[in-house]
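First, one chain by itself: the form predicted on its own, in C-alpha coordinates.
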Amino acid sequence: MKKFKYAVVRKPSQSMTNGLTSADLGKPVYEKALEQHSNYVEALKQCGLLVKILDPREKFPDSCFIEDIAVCTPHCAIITYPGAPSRNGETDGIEKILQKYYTEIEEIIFPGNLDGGDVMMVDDHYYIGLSERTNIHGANQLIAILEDYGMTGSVVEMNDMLHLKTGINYIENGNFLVTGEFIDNPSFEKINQLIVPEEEEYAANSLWINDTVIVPEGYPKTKKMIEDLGYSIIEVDTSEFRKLDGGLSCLSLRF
(Lines of atoms letter the chains of each structure in order from A and count residues from 1; the text may use other names and numbers.)
(Lines give C-alpha, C1' and ligand atoms only; values in the text may rest on other atoms or scores of the structure.)
Protein backbone atom coordinates (compact mmCIF):
# COMPACT_ATOMS: atom_id res chain seq x y z
CA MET A 1 0.00 0.00 0.00
CA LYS A 2 1.43 3.36 -1.02
CA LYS A 3 0.12 6.08 1.22
CA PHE A 4 2.86 8.71 1.02
CA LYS A 5 4.54 10.23 -2.02
CA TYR A 6 6.61 13.15 -0.70
CA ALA A 7 8.85 14.08 2.19
CA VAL A 8 10.39 17.40 3.18
CA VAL A 9 13.49 17.45 5.38
CA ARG A 10 15.88 20.12 6.58
CA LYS A 11 19.62 19.55 6.92
CA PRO A 12 20.96 19.95 10.45
CA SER A 13 22.68 23.24 11.20
CA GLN A 14 26.04 23.47 12.95
CA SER A 15 24.16 25.25 15.74
CA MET A 16 22.31 22.00 16.49
CA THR A 17 24.92 21.37 19.16
CA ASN A 18 23.06 24.02 21.17
CA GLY A 19 19.62 22.53 20.61
CA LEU A 20 16.97 21.98 23.28
CA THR A 21 17.36 18.74 25.21
CA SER A 22 16.41 16.89 28.35
CA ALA A 23 18.23 13.69 27.35
CA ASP A 24 21.51 14.24 29.25
CA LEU A 25 23.40 12.26 26.59
CA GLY A 26 25.95 14.92 25.72
CA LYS A 27 26.14 17.27 22.77
CA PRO A 28 25.61 15.85 19.27
CA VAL A 29 28.60 15.53 16.97
CA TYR A 30 27.69 17.65 13.95
CA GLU A 31 29.62 15.68 11.31
CA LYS A 32 28.13 12.41 12.53
CA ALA A 33 24.65 13.95 12.58
CA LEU A 34 25.06 15.01 8.94
CA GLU A 35 25.98 11.46 7.98
CA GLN A 36 23.04 10.02 9.89
CA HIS A 37 20.69 12.56 8.30
CA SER A 38 21.93 11.59 4.83
CA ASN A 39 21.26 7.92 5.61
CA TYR A 40 17.80 8.85 6.85
CA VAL A 41 17.05 10.60 3.56
CA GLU A 42 18.19 7.51 1.65
CA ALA A 43 15.82 5.38 3.75
CA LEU A 44 12.92 7.68 2.84
CA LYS A 45 13.84 7.30 -0.82
CA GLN A 46 13.96 3.50 -0.45
CA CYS A 47 10.37 3.72 0.78
CA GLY A 48 9.42 5.36 -2.53
CA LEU A 49 9.31 9.00 -1.44
CA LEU A 50 10.40 12.03 -3.43
CA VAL A 51 12.45 13.99 -0.91
CA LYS A 52 12.83 17.79 -0.83
CA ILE A 53 15.94 18.77 1.15
CA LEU A 54 15.91 22.26 2.65
CA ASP A 55 19.03 24.21 3.58
CA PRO A 56 20.08 24.38 7.25
CA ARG A 57 19.03 27.36 9.35
CA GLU A 58 21.81 28.33 11.74
CA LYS A 59 19.53 30.70 13.64
CA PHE A 60 17.42 27.76 14.77
CA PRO A 61 19.37 24.89 16.38
CA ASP A 62 16.33 22.56 16.38
CA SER A 63 15.17 23.29 12.84
CA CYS A 64 16.14 19.86 11.50
CA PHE A 65 13.14 18.55 13.48
CA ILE A 66 10.85 19.81 10.77
CA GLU A 67 7.89 17.63 11.72
CA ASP A 68 7.04 20.06 14.51
CA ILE A 69 6.29 23.03 12.25
CA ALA A 70 3.51 21.56 10.13
CA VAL A 71 0.84 18.87 10.07
CA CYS A 72 0.39 17.43 6.58
CA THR A 73 -2.94 15.73 5.93
CA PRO A 74 -4.31 14.30 2.66
CA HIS A 75 -6.56 17.36 2.30
CA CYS A 76 -4.61 20.30 3.67
CA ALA A 77 -1.41 21.35 5.41
CA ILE A 78 -1.54 23.12 8.76
CA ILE A 79 1.36 25.36 9.81
CA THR A 80 1.82 25.03 13.55
CA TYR A 81 2.84 27.41 16.33
CA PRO A 82 5.67 25.58 18.15
CA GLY A 83 5.51 25.58 21.92
CA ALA A 84 9.18 26.31 22.60
CA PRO A 85 9.79 30.09 22.24
CA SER A 86 13.20 29.52 20.62
CA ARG A 87 11.46 27.67 17.77
CA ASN A 88 8.73 30.18 16.93
CA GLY A 89 10.54 31.55 13.87
CA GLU A 90 11.08 28.13 12.32
CA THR A 91 7.76 28.33 10.51
CA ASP A 92 8.95 31.32 8.44
CA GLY A 93 9.06 30.26 4.81
CA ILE A 94 7.41 26.86 5.22
CA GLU A 95 4.15 28.04 3.64
CA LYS A 96 5.97 28.81 0.39
CA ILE A 97 7.46 25.31 0.39
CA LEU A 98 4.14 23.62 1.12
CA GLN A 99 2.35 25.64 -1.59
CA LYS A 100 4.23 23.50 -4.11
CA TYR A 101 2.26 20.50 -2.85
CA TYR A 102 -0.97 21.90 -1.37
CA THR A 103 -3.67 24.31 -2.51
CA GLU A 104 -5.19 24.45 0.99
CA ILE A 105 -2.93 25.68 3.82
CA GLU A 106 -4.17 26.57 7.30
CA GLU A 107 -2.35 27.72 10.43
CA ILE A 108 -2.43 27.59 14.19
CA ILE A 109 -2.41 31.03 15.78
CA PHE A 110 -1.43 32.27 19.25
CA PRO A 111 -2.43 31.62 22.03
CA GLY A 112 -2.53 28.18 20.50
CA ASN A 113 0.68 26.16 20.69
CA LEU A 114 1.09 23.00 18.66
CA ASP A 115 4.07 20.80 17.80
CA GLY A 116 3.65 18.32 14.97
CA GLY A 117 5.34 15.68 17.12
CA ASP A 118 2.21 15.70 19.28
CA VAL A 119 -0.05 14.75 16.36
CA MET A 120 -0.57 11.12 15.31
CA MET A 121 -2.58 10.34 12.18
CA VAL A 122 -4.68 7.18 12.23
CA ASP A 123 -6.55 7.08 8.94
CA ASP A 124 -8.87 10.14 9.08
CA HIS A 125 -8.55 10.62 12.83
CA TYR A 126 -5.80 12.59 14.56
CA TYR A 127 -4.73 12.09 18.16
CA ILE A 128 -3.30 15.28 19.70
CA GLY A 129 -1.15 15.07 22.81
CA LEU A 130 -1.40 17.85 25.38
CA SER A 131 2.24 18.35 26.32
CA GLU A 132 4.57 21.15 27.40
CA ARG A 133 4.73 22.09 23.70
CA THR A 134 1.06 21.68 22.71
CA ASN A 135 -1.80 23.32 24.63
CA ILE A 136 -5.57 22.94 24.52
CA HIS A 137 -5.94 26.13 22.44
CA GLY A 138 -3.70 24.70 19.72
CA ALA A 139 -5.37 21.31 19.89
CA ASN A 140 -8.86 22.79 19.59
CA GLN A 141 -7.80 24.91 16.63
CA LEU A 142 -6.40 21.83 14.91
CA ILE A 143 -9.56 19.82 15.57
CA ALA A 144 -11.70 22.62 14.08
CA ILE A 145 -9.51 22.71 10.96
CA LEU A 146 -9.62 18.92 10.59
CA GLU A 147 -13.40 18.91 10.86
CA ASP A 148 -13.65 21.56 8.13
CA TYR A 149 -12.01 19.02 5.80
CA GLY A 150 -14.04 16.00 6.88
CA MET A 151 -11.52 14.61 9.37
CA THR A 152 -11.64 14.28 13.15
CA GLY A 153 -9.36 14.82 16.13
CA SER A 154 -9.21 14.12 19.84
CA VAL A 155 -6.93 15.19 22.69
CA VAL A 156 -4.73 12.89 24.76
CA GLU A 157 -3.74 13.84 28.29
CA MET A 158 0.01 13.44 28.88
CA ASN A 159 2.29 13.66 31.89
CA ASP A 160 5.76 12.34 31.11
CA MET A 161 6.67 12.24 27.43
CA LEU A 162 8.05 15.21 25.49
CA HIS A 163 5.73 14.55 22.55
CA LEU A 164 2.87 12.15 21.89
CA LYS A 165 4.88 10.29 19.26
CA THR A 166 7.78 9.90 21.66
CA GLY A 167 5.79 7.03 23.14
CA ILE A 168 3.17 5.88 20.63
CA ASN A 169 3.19 5.49 16.85
CA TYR A 170 0.78 3.94 14.37
CA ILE A 171 2.40 1.50 11.95
CA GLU A 172 -0.81 0.81 10.02
CA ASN A 173 -2.74 -2.48 9.82
CA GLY A 174 -4.28 -1.67 13.19
CA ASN A 175 -0.93 -1.87 15.02
CA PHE A 176 0.48 0.69 17.45
CA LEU A 177 3.94 0.76 19.03
CA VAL A 178 3.32 1.82 22.62
CA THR A 179 5.54 2.48 25.62
CA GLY A 180 5.55 4.28 28.96
CA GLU A 181 2.53 6.29 30.04
CA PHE A 182 0.52 5.42 26.93
CA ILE A 183 0.24 1.72 27.81
CA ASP A 184 -2.39 2.58 30.42
CA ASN A 185 -3.78 5.73 28.80
CA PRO A 186 -7.60 5.52 28.42
CA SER A 187 -7.34 6.96 24.89
CA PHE A 188 -5.61 3.78 23.73
CA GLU A 189 -7.37 1.02 25.67
CA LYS A 190 -9.05 -0.53 22.64
CA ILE A 191 -6.16 -0.53 20.17
CA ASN A 192 -3.76 -3.36 19.34
CA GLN A 193 -0.77 -2.39 21.46
CA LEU A 194 2.69 -3.65 20.59
CA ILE A 195 4.45 -3.00 23.90
CA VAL A 196 7.95 -1.60 23.46
CA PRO A 197 10.06 -2.59 26.49
CA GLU A 198 11.19 0.20 28.78
CA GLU A 199 14.86 -0.26 27.94
CA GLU A 200 14.03 0.24 24.24
CA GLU A 201 11.40 2.98 24.59
CA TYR A 202 13.23 5.20 22.09
CA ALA A 203 12.26 2.67 19.39
CA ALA A 204 8.57 3.40 19.96
CA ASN A 205 9.22 6.26 17.55
CA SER A 206 9.50 4.02 14.52
CA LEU A 207 8.12 5.19 11.21
CA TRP A 208 5.78 3.37 8.82
CA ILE A 209 6.10 4.47 5.18
CA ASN A 210 4.45 2.56 2.36
CA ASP A 211 4.58 -0.91 3.97
CA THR A 212 8.12 -0.47 5.33
CA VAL A 213 8.91 0.44 8.93
CA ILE A 214 12.02 2.52 9.55
CA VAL A 215 13.39 1.56 12.97
CA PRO A 216 16.17 3.25 14.95
CA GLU A 217 19.33 1.18 14.99
CA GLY A 218 20.21 -0.71 18.15
CA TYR A 219 16.84 -1.92 19.47
CA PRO A 220 16.69 -5.65 18.63
CA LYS A 221 13.59 -6.59 20.65
CA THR A 222 11.45 -3.94 18.99
CA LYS A 223 12.87 -4.73 15.58
CA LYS A 224 12.04 -8.43 15.96
CA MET A 225 8.53 -7.67 17.23
CA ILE A 226 7.84 -5.61 14.10
CA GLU A 227 9.50 -8.13 11.76
CA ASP A 228 7.44 -10.96 13.24
CA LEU A 229 4.31 -9.17 12.05
CA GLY A 230 5.57 -9.32 8.47
CA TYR A 231 6.76 -5.75 7.98
CA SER A 232 9.81 -4.90 5.93
CA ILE A 233 12.43 -3.12 8.06
CA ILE A 234 15.06 -0.46 7.43
CA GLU A 235 17.34 0.41 10.35
CA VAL A 236 18.72 3.93 10.61
CA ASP A 237 21.10 5.25 13.26
CA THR A 238 19.69 8.43 14.81
CA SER A 239 21.81 8.44 17.97
CA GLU A 240 23.03 12.03 17.47
CA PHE A 241 19.45 13.27 17.19
CA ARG A 242 18.45 11.31 20.28
CA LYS A 243 20.79 13.59 22.20
CA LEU A 244 18.33 16.39 21.35
CA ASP A 245 15.23 14.33 22.21
CA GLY A 246 14.67 13.75 18.48
CA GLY A 247 13.56 10.57 16.74
CA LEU A 248 12.76 9.22 13.29
CA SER A 249 9.41 10.94 12.78
CA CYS A 250 10.78 14.33 13.92
CA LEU A 251 13.13 14.63 10.95
CA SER A 252 10.60 14.85 8.11
CA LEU A 253 7.20 15.92 6.89
CA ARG A 254 5.56 13.06 5.00
CA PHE A 255 2.48 13.26 2.79
Second form
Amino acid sequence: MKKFKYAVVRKPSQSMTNGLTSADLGKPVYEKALEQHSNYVEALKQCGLLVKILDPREKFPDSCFIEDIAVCTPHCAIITYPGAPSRNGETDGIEKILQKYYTEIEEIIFPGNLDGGDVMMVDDHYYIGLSERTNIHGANQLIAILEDYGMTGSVVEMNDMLHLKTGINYIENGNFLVTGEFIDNPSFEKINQLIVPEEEEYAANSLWINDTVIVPEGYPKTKKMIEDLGYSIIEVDTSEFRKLDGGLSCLSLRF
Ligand code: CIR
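Since the one above is the form predicted on its own, can you give the form predicted in complex with citrulline too?
Once more the chain from above appears, this time first in line as the rest of the complex follows.
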Protein backbone atom coordinates (compact mmCIF):
# COMPACT_ATOMS: atom_id res chain seq x y z
CA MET A 1 0.00 0.00 0.00
CA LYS A 2 1.32 3.43 -0.90
CA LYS A 3 0.12 6.10 1.48
CA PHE A 4 2.95 8.61 1.56
CA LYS A 5 4.57 10.24 -1.44
CA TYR A 6 6.76 12.96 0.04
CA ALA A 7 9.03 13.60 2.98
CA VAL A 8 10.60 16.84 4.13
CA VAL A 9 13.70 16.68 6.32
CA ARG A 10 16.11 19.27 7.70
CA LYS A 11 19.81 18.55 7.87
CA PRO A 12 21.22 18.74 11.39
CA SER A 13 23.09 21.94 12.27
CA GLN A 14 26.46 21.95 14.03
CA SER A 15 24.64 23.60 16.92
CA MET A 16 22.77 20.32 17.49
CA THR A 17 25.42 19.53 20.09
CA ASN A 18 23.54 22.06 22.24
CA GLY A 19 20.11 20.59 21.59
CA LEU A 20 17.55 19.98 24.31
CA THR A 21 17.89 16.67 26.07
CA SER A 22 16.88 14.66 29.09
CA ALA A 23 19.00 11.66 28.05
CA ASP A 24 22.24 11.10 29.85
CA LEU A 25 24.08 9.81 26.80
CA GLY A 26 26.58 12.57 26.13
CA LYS A 27 26.71 15.07 23.29
CA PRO A 28 26.01 13.99 19.72
CA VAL A 29 28.99 13.73 17.39
CA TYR A 30 28.11 16.02 14.50
CA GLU A 31 29.87 14.15 11.68
CA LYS A 32 28.27 10.91 12.77
CA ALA A 33 24.85 12.56 12.97
CA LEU A 34 25.24 13.83 9.40
CA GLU A 35 26.08 10.35 8.20
CA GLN A 36 23.14 8.83 10.07
CA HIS A 37 20.88 11.53 8.69
CA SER A 38 21.92 10.77 5.15
CA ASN A 39 21.29 7.04 5.73
CA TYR A 40 17.86 7.99 7.03
CA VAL A 41 17.15 9.94 3.85
CA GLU A 42 18.23 6.93 1.79
CA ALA A 43 15.83 4.74 3.77
CA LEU A 44 12.96 7.15 3.07
CA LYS A 45 13.82 7.02 -0.62
CA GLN A 46 13.90 3.23 -0.55
CA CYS A 47 10.34 3.39 0.77
CA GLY A 48 9.39 5.25 -2.39
CA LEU A 49 9.33 8.82 -1.05
CA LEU A 50 10.48 11.96 -2.82
CA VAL A 51 12.58 13.67 -0.18
CA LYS A 52 13.06 17.42 0.11
CA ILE A 53 16.15 18.22 2.17
CA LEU A 54 16.15 21.62 3.85
CA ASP A 55 19.35 23.45 4.83
CA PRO A 56 20.54 23.33 8.42
CA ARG A 57 19.59 26.21 10.72
CA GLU A 58 22.37 26.98 13.17
CA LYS A 59 20.13 29.25 15.22
CA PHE A 60 17.96 26.27 16.14
CA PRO A 61 19.88 23.30 17.61
CA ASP A 62 16.80 21.03 17.51
CA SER A 63 15.62 21.99 14.04
CA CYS A 64 16.49 18.61 12.47
CA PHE A 65 13.52 17.27 14.47
CA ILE A 66 11.23 18.75 11.86
CA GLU A 67 8.28 16.52 12.75
CA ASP A 68 7.49 18.84 15.63
CA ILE A 69 6.78 21.94 13.55
CA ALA A 70 3.92 20.69 11.37
CA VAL A 71 1.17 18.11 11.19
CA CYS A 72 0.70 16.92 7.63
CA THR A 73 -2.67 15.33 6.85
CA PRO A 74 -4.01 14.17 3.48
CA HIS A 75 -6.26 17.26 3.38
CA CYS A 76 -4.25 20.09 4.90
CA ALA A 77 -1.02 20.89 6.70
CA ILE A 78 -1.08 22.49 10.12
CA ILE A 79 1.89 24.56 11.30
CA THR A 80 2.36 23.98 15.00
CA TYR A 81 3.42 26.22 17.88
CA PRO A 82 6.22 24.19 19.50
CA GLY A 83 6.11 24.00 23.25
CA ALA A 84 9.82 24.51 23.99
CA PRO A 85 10.67 28.24 23.95
CA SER A 86 13.98 27.58 22.17
CA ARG A 87 12.06 25.87 19.35
CA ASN A 88 9.27 28.42 18.74
CA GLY A 89 11.05 30.15 15.87
CA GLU A 90 11.65 26.90 14.00
CA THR A 91 8.32 27.29 12.23
CA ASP A 92 9.56 30.41 10.34
CA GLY A 93 9.69 29.61 6.67
CA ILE A 94 7.92 26.26 6.81
CA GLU A 95 4.72 27.66 5.32
CA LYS A 96 6.55 28.55 2.11
CA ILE A 97 7.92 25.02 1.87
CA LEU A 98 4.56 23.38 2.55
CA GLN A 99 2.83 25.59 -0.02
CA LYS A 100 4.65 23.61 -2.68
CA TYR A 101 2.62 20.57 -1.66
CA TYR A 102 -0.55 21.91 -0.04
CA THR A 103 -3.22 24.44 -0.96
CA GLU A 104 -4.71 24.38 2.54
CA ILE A 105 -2.40 25.41 5.37
CA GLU A 106 -3.61 26.09 8.91
CA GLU A 107 -1.78 27.02 12.09
CA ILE A 108 -1.85 26.60 15.84
CA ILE A 109 -1.74 29.94 17.62
CA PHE A 110 -0.90 31.17 21.13
CA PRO A 111 -1.89 30.23 23.83
CA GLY A 112 -1.91 26.88 22.08
CA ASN A 113 1.24 24.80 22.16
CA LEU A 114 1.59 21.70 20.06
CA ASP A 115 4.53 19.55 18.95
CA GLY A 116 4.04 17.25 15.98
CA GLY A 117 5.69 14.46 17.99
CA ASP A 118 2.54 14.43 20.11
CA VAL A 119 0.27 13.69 17.18
CA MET A 120 -0.31 10.13 16.00
CA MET A 121 -2.31 9.62 12.83
CA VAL A 122 -4.50 6.52 12.65
CA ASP A 123 -6.37 6.75 9.36
CA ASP A 124 -8.69 9.76 9.75
CA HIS A 125 -8.28 9.96 13.51
CA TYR A 126 -5.49 11.80 15.30
CA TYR A 127 -4.45 11.03 18.87
CA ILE A 128 -2.93 14.08 20.59
CA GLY A 129 -0.74 13.63 23.67
CA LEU A 130 -1.00 16.27 26.38
CA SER A 131 2.71 16.40 27.13
CA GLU A 132 4.90 19.14 28.53
CA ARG A 133 5.09 20.46 24.96
CA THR A 134 1.42 20.24 23.96
CA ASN A 135 -1.34 21.91 25.94
CA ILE A 136 -5.10 21.59 25.83
CA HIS A 137 -5.46 24.83 23.84
CA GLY A 138 -3.16 23.48 21.14
CA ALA A 139 -4.92 20.12 21.15
CA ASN A 140 -8.38 21.70 20.92
CA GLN A 141 -7.29 23.98 18.10
CA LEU A 142 -5.96 20.97 16.22
CA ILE A 143 -9.16 18.99 16.79
CA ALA A 144 -11.25 21.90 15.46
CA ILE A 145 -9.06 22.16 12.35
CA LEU A 146 -9.20 18.40 11.75
CA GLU A 147 -12.99 18.45 12.04
CA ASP A 148 -13.20 21.26 9.46
CA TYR A 149 -11.60 18.86 7.02
CA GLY A 150 -13.71 15.80 7.91
CA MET A 151 -11.16 14.20 10.27
CA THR A 152 -11.28 13.68 14.03
CA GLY A 153 -8.97 14.01 17.01
CA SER A 154 -8.87 13.07 20.68
CA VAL A 155 -6.55 13.88 23.56
CA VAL A 156 -4.38 11.41 25.45
CA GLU A 157 -3.38 12.11 29.03
CA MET A 158 0.29 11.38 29.67
CA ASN A 159 2.84 11.90 32.41
CA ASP A 160 6.31 10.55 31.69
CA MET A 161 7.39 10.63 28.12
CA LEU A 162 8.61 13.56 26.06
CA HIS A 163 6.10 13.06 23.28
CA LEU A 164 3.20 10.73 22.54
CA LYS A 165 5.15 9.05 19.75
CA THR A 166 8.11 8.50 22.06
CA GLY A 167 6.06 5.59 23.39
CA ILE A 168 3.40 4.61 20.85
CA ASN A 169 3.40 4.39 17.08
CA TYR A 170 0.91 3.06 14.54
CA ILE A 171 2.41 0.73 11.97
CA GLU A 172 -0.89 0.30 10.09
CA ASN A 173 -2.99 -2.89 9.69
CA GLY A 174 -4.36 -2.29 13.18
CA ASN A 175 -0.93 -2.73 14.81
CA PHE A 176 0.53 -0.37 17.39
CA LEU A 177 4.01 -0.48 18.93
CA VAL A 178 3.46 0.41 22.56
CA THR A 179 5.71 0.84 25.56
CA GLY A 180 5.89 2.36 29.03
CA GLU A 181 3.03 4.51 30.25
CA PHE A 182 0.91 3.87 27.17
CA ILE A 183 0.48 0.15 27.81
CA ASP A 184 -2.07 0.85 30.51
CA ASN A 185 -3.37 4.15 29.18
CA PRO A 186 -7.20 4.01 28.87
CA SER A 187 -7.00 5.64 25.42
CA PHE A 188 -5.23 2.54 24.13
CA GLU A 189 -7.12 -0.24 25.90
CA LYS A 190 -8.87 -1.54 22.81
CA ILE A 191 -6.10 -1.44 20.25
CA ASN A 192 -3.82 -4.28 19.16
CA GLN A 193 -0.76 -3.57 21.29
CA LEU A 194 2.63 -4.96 20.28
CA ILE A 195 4.49 -4.47 23.52
CA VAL A 196 8.01 -3.14 23.13
CA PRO A 197 10.07 -4.39 26.10
CA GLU A 198 11.42 -1.81 28.51
CA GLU A 199 15.04 -2.33 27.53
CA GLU A 200 14.11 -1.58 23.92
CA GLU A 201 11.75 1.29 24.71
CA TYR A 202 13.44 3.60 22.20
CA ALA A 203 12.40 1.28 19.33
CA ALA A 204 8.71 2.00 19.98
CA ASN A 205 9.46 4.97 17.75
CA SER A 206 9.72 2.90 14.59
CA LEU A 207 8.35 4.34 11.41
CA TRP A 208 5.87 2.78 8.97
CA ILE A 209 6.21 4.00 5.43
CA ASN A 210 4.37 2.32 2.58
CA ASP A 211 4.52 -1.18 4.10
CA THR A 212 8.13 -0.96 5.19
CA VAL A 213 8.95 -0.27 8.82
CA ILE A 214 12.13 1.68 9.51
CA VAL A 215 13.49 0.45 12.83
CA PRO A 216 16.33 1.98 14.84
CA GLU A 217 19.46 -0.18 14.73
CA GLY A 218 20.24 -2.24 17.81
CA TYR A 219 16.80 -3.37 19.03
CA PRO A 220 16.59 -7.04 17.95
CA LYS A 221 13.46 -8.05 19.88
CA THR A 222 11.38 -5.25 18.45
CA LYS A 223 12.79 -5.82 14.99
CA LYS A 224 11.86 -9.52 15.13
CA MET A 225 8.38 -8.79 16.45
CA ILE A 226 7.71 -6.47 13.50
CA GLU A 227 9.37 -8.79 10.99
CA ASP A 228 7.27 -11.73 12.18
CA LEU A 229 4.16 -9.78 11.22
CA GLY A 230 5.35 -9.75 7.64
CA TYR A 231 6.59 -6.19 7.27
CA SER A 232 9.78 -5.38 5.36
CA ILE A 233 12.34 -3.78 7.63
CA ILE A 234 15.05 -1.21 7.12
CA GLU A 235 17.37 -0.56 10.05
CA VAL A 236 18.89 2.88 10.52
CA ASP A 237 21.32 3.85 13.25
CA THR A 238 20.05 6.93 15.09
CA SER A 239 22.39 6.88 18.09
CA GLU A 240 23.33 10.56 17.76
CA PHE A 241 19.70 11.70 17.65
CA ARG A 242 18.81 9.50 20.57
CA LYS A 243 21.25 11.56 22.62
CA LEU A 244 18.80 14.43 22.10
CA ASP A 245 15.67 12.38 22.83
CA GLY A 246 14.93 12.16 19.11
CA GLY A 247 13.84 9.10 17.17
CA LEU A 248 13.03 8.09 13.63
CA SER A 249 9.67 9.81 13.30
CA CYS A 250 11.04 13.12 14.62
CA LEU A 251 13.39 13.49 11.66
CA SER A 252 10.81 13.96 8.91
CA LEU A 253 7.42 15.16 7.81
CA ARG A 254 5.68 12.55 5.69
CA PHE A 255 2.58 12.96 3.56
C1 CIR B 1 13.48 18.27 21.84
O2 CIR B 1 13.62 18.09 23.06
O3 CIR B 1 12.61 18.99 21.39
C4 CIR B 1 14.43 17.57 20.90
N5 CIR B 1 15.71 17.46 21.52
C6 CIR B 1 13.90 16.21 20.52
C7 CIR B 1 12.63 16.27 19.75
C8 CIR B 1 12.13 14.93 19.38
N9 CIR B 1 11.00 15.05 18.53
C10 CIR B 1 10.01 14.18 18.47
O11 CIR B 1 9.93 13.26 19.27
N12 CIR B 1 9.07 14.40 17.56
